[in-house]
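Next comes just one chain, in structure tokens: the form predicted on its own.
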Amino acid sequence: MKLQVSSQLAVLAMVELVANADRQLTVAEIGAKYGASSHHLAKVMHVLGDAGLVRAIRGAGGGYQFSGNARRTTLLDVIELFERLGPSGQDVGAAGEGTSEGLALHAVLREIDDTVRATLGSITLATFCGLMKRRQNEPSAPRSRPSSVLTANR
């Protein structure tokens, strides 16, 4: 799965603000420490804000606070902000349109699309930043499966 770079930065930008709730972050510091556009990563504060995620602090020393509830916010309620997930229809014309294997074919993308959805659905802002801490601690070893990192510590 390929997320748009503005939910990439988005769920980054969230990780950021919930690990410092502590203080306040400005764009600038968040962009540095991911290699982003300030221009781009503007864009997507603004929308977190529009959302109500987070809360932009004016003046000498501001920047931006995590203004919601990290137990409550999933991946996919941020992602959602920036894009559309889910089942996208068949295309017209596309190949076996209309066969058996062709409706199969669709059965099965839905299937994947419904599993996304309920992943990023079940991974709150706190629990992936427990899961980024606890893979900051961890003495370099190969990490060959991910996902198993995700269900094994929820």
The other form holds:
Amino acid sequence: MKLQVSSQLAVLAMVELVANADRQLTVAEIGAKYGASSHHLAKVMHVLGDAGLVRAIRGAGGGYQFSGNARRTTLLDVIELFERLGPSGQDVGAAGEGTSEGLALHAVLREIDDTVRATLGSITLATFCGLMKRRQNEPSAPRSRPSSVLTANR
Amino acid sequence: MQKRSAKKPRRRVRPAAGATTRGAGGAPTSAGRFTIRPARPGDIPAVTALDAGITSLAKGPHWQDLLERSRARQTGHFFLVATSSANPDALLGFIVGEIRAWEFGSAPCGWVYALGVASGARGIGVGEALLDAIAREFRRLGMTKMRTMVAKLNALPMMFFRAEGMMAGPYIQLEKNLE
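Let me have the form predicted together with its partner chain next, following on from the form predicted on its own.
Every component of the complex follows; first up is the chain already shown.
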């Protein structure tokens, strides 16, 4: 399972904003933390803004603020603003389409897709922040992130 | 039965705001908005109605059987209810679970196999308090794991259990049609 960089950035930015709900964060601040380019992150924030999940506050001290419901917005809600996860039906033109082998392969892939969607669709941003805090409190959890967690996955 | 390592930090599970609880065999207190106590035979009609309101299936004999099992085999079987502190006859929710050992090779652990909260009592911490209460009972008997099973497409309970810190475990449920 691998998400597109935009989806990863969107989830990380949302979590950052939810965890810092009392202040605005700039694209540069979020980008610096996750090793993402401001240009790419700005595009991501624009999509999140259109979806009503963040609002931009202009002027000195401005930045982005979370404007959704962290207990109702799931990771799937965020990710599907950027990419489609799993086919809803059999892909037209897929190899083996119409054959019993193709149908069997489709059934297996569907099973995987269903699990992925169920997992991402059941974890809200609030739950994810809680998970993150629990991980931080575990004695063996790494205390600092690598400087560029995203560029490594590009 | 598993024993907890003395060196392992014990995670403290606190009752949700508004709840007062006692152990499965103890008498309840009633200082909060709702009270959690072991189920009694007189609770079964309300449990059946609450569950039927969620699942559209009235399963009275099933709940009666689970209650009898929890009362007959005190150790490891739990059937708890949450009632309104203001109106003790008003059932707000229930939870049923038990300790199961070596199923599918699994070491003993607590299983939650039913949890229901009345639609009018949601969002005030009843489900969380019930889950905390049964977790305390499991922990009291030495369990270090608690499991449950949820339909993948049933978003509400999935989100609830996730919010309570539950994650996918090491088992996958498999099934086939029998023709």
